[in-house]
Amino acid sequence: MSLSTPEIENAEVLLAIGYNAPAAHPVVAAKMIKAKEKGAKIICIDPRFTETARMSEVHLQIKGGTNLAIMNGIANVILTEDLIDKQFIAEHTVGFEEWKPLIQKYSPDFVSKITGVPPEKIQSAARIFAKSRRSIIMWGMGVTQFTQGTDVIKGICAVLLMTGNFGRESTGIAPMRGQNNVQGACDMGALPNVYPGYQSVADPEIRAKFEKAWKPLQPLPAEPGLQLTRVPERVLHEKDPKKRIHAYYIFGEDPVLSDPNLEEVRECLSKIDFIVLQDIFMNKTSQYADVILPATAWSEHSGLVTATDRSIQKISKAIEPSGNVKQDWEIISLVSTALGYPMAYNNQEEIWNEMIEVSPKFAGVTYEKVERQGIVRWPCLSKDPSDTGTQILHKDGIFGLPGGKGVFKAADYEPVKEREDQEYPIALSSFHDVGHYSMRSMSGNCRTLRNLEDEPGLIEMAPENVKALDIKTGDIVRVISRRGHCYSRCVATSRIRKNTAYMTHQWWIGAVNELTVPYLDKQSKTPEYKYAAIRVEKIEDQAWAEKEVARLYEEIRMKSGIDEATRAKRSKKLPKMHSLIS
């Protein structure tokens, strides 16, 4: 994120694509409302009529999966109507002339045929955006969870570059991270191609620096590691035994619920020789674990977290942990020591001090400075108290690239990888809804939240489709794709177009990832979670459906070790489970 969250309320134009702040980030939504009260205009690009769409001046209700086409179309209008910032392009960018030819074919009429948005609405949105000197583009999972997600972000950056909306207050890119401290995990090197501080594993000088700091048992590899989403291919399809995955350490994840094509994930986990799960609650993945390492929850430890706008802040322990649990860093240190690589830290601050010594972007983010100021945004390059961090990235149009200039990059729109047909006539997407958090590993264990909203979750459908199936709001239906099926509760809504459906993604019985496709973005390897072809079937006996959902829910909780009393009572009726070491 190139700006800070507080700057949102001083923007003149906010373009939100594939992102619904009121449901996903209420604090950000409050900033958007303040901006609107000050006169800002909101442009919403979303196939669904969301809360963000409701408060927008222009809602471009695109067909799902056409994000790149609409962004190229907006760029085309800005280009052909000469609404570009010529001085910024000349002084602060490269590649503009090479970028133009591809964009020129994305006329409003051409884009309208792809997206379903009237040409005049595309033109209106482009003019509103380009005529502002304080424009921000915000996006969420509705952009990144497509096979062209990375290309769309390049298109977003191009629109900002061509209008000069980088490097000043209340301008730039605002990627909204999907979970708390995702940004912090990336900062610390939880990515396959970089060390902490976004330093490339392929750079020999950087490797030498980390080898000196860490003193590893053998030289650090020059090749990037494997993305999480590629684990199944290395288990089920890898012919080379040296490349095949034999052991899997799962830390704070629930791939049996969160990964695409869950049938393949279950097969994958059942064929891995040894699985360790480190988490704060039992979840659906726990039934595949050979060893479970219980960790403290957020209120049971202290540390630093990074918000979506690069602001680092301290969290303090609120309660003492109970039971045989340890902090994540303690568990990792003990496992590492047992494997022959000693780790002897006393607290999180010692780990952080090591981090900032080897990571220039974070060199000045000391515990003392964070405690004194409340937050520090990286980059913060010096321990000097006067260096309070960086509010605006790419300030004054100077980019962190060779030559200090931003680069225009263009890509052609490609259709989604799976299309509807006669057997699977409905286009499915998922969305984040309030009530439960992420994959429910935490919030699903809260009785109050379960009483408010529980399984099997919801599937939103257009009234025409609901009527054609002779079902009504509240009915449990069977949802089927080429990969699997699940149950969900139907909701008829005019928020969406005919022959589309939207499911909340956090449910165990209504597990949308039973349905999703395994296709990945070429660069990020993020799955195309947001588009799959499905059909919906009516269940005549609703009393049976309600009982079946309750039975499946109890079975999942039992098999996963969540409901200990039930598991103990029925253990003789279950197939033999993996050993659970707690």
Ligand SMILES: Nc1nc2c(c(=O)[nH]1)N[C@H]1C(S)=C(S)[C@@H](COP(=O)(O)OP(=O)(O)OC[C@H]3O[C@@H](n4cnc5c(=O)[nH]c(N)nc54)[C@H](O)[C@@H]3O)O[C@H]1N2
The other form holds:
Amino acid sequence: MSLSTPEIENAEVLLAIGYNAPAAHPVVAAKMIKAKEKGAKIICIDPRFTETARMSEVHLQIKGGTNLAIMNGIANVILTEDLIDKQFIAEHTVGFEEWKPLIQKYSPDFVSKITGVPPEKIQSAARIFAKSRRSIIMWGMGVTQFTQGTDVIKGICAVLLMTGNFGRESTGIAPMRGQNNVQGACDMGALPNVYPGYQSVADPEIRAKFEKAWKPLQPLPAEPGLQLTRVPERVLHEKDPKKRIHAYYIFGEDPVLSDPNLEEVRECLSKIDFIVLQDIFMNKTSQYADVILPATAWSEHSGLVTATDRSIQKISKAIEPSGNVKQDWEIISLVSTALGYPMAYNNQEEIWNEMIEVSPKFAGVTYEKVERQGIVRWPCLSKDPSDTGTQILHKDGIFGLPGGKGVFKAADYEPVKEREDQEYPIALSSFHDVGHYSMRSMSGNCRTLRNLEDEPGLIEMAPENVKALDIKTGDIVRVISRRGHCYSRCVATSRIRKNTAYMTHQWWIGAVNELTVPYLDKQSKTPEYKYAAIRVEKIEDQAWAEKEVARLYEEIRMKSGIDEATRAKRSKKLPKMHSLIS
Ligand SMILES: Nc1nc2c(c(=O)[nH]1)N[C@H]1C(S)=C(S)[C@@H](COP(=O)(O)OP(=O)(O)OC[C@H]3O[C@@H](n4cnc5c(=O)[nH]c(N)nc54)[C@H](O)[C@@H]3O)O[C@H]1N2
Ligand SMILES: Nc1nc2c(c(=O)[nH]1)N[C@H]1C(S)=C(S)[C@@H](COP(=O)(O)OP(=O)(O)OC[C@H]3O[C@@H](n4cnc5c(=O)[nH]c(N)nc54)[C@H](O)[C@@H]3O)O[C@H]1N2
Ligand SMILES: [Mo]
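Taking the form predicted on its own as the starting point, write out the structure of the form predicted in complex with this ligand.
In what comes next, the whole complex appears, and the chain from above leads the way.
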């Protein structure tokens, strides 16, 4: 994020695209509500009538997969109606003139045909956005989980640049990262192309620095590593034996549920010679593991975490771990030592100190400073107490690239990779909902949450489609795509358009990723999770379906090694429709 989360409260306009804070991030949602109470206007771009849409001044209920068309359309209106910030463009940006011609094509009428949103609504949103001096664009997985995700983000940046909404309080980009410490994992270098502190593996000087710090690990590879989503390709289709993957160390990840096109993931895992799983629970992937390394959970260890707005804060151990578990860093140190690279850290602070020693952007973030200030936002370049960190990136319109200018980049909208047809007439998408967390290894082990909502999960369908199938809310249905099928429980809702359907992604039986496509964004390699063509089939014998779902669930829990005692405690009957639906 270029701004900090508390600044959301003082925005004049919040544009949320493909992001539903009330379900995903309650702390952020509270800030949005405060902003609204202070008079801010909310623009929501989402094909579903979400809680954010309900809070909004304007809801652009686009057809799924048309984000770039709508962003280019908003830019077009701002351009045509001369609502641009000429001074900011002249002083702080490059590429505006080259960018303009492509945008001129995206007239409200043209964009309306692609997105299904009336031209007046696009104009109204663009005017509200451009006339404010404090506009923020927030986005979530409804932007990134598409093959054109990174292009849309360039489009988002262009709209902020042309209106001068960078580098001041309550302006800028707000990519809302998912899990609590996903930003921290990236900070620490858990990315294929950078070392800790976002330092490129391709840069020889940086590589030399790390070779010195990590002696005798040399030479360090000059090419980036592999993205998680490309593992199947390297196992199933790699011709070069040197590049083929034989062993897979899975750490805090449940790919048998979370990766797209699960049939391929299963084939991939069954062909890998050796799998290690390091987790706090047995999850669905544990059935493929040769070795399981049990780790402590968040309440059982201390450390630092980074939130979505670059703020680093301390967490402290609340309870003593029980059983045969170790902290993640201890496990990694032991494995590394056994492999011949000794790691002799005594605690997390020593690891952190090594990280800030070799990462200029983090050099000033000492434990002592974090403790004293409560939070420190990177970049924080100096240990000196006067450097308290960075609240706003690109302050005063000075950007990070050489020359300090923001760059306009344009891309044409491209349709999604898989389209509906006669056989698969419904467009399926997915979202993260309040009731459960991620792939449910954590919240699925909490009986109270399970009693509210359990397998096989839900599929939201438009009332017209429900009627046409002669089914009703609560019925179990079979959901089928070109790649696989699963069971889910139907919910009729007018939140969504006809011929679309929505599922949440965490169910073990109602597993949406049995259905999803394997196509990836060119740059980020994020899959197009949010669009696949499906059909839904009625199951006549509902009593059989209920039993079948219960049987399949028990079978997976057994195979995944979830213990007998837990199993016995579970109520035999699956709960009926739950209160969250209403
Ligand atoms: N309770 C709970 N909270 C969570 C999580 C959880 O599992 N449970 N997961 C966490 C994680 S890891 C993440 S990443 C975040 C995810 O939270 P968000 O970033 O909000 O992502 P999603 O809910 O996946 O999708 C956001 C919205 O995108 C919309 N969408 C679908 N297709 C399109 C499209 O073509 N265009 C646009 N503009 N929108 C579209 C969906 O309708 C949805 O409302 O939530 C986090 N918070
Ligand atoms: N169709 C579809 N698919 C999606 C999505 C979608 O919207 N639609 N969303 C995607 C998104 S945004 C995400 S983030 C992924 C999530 O997918 P994953 O990251 O695969 O799912 P999690 O359940 O978060 O897996 C985390 C694992 O880490 C374990 N864990 C928790 N804490 C610790 C710890 O401290 N140490 C260790 N070692 N393990 C721990 C948990 O028990 C769990 O098994 O799913 C993606 N998949
Ligand atoms: Mo996520």
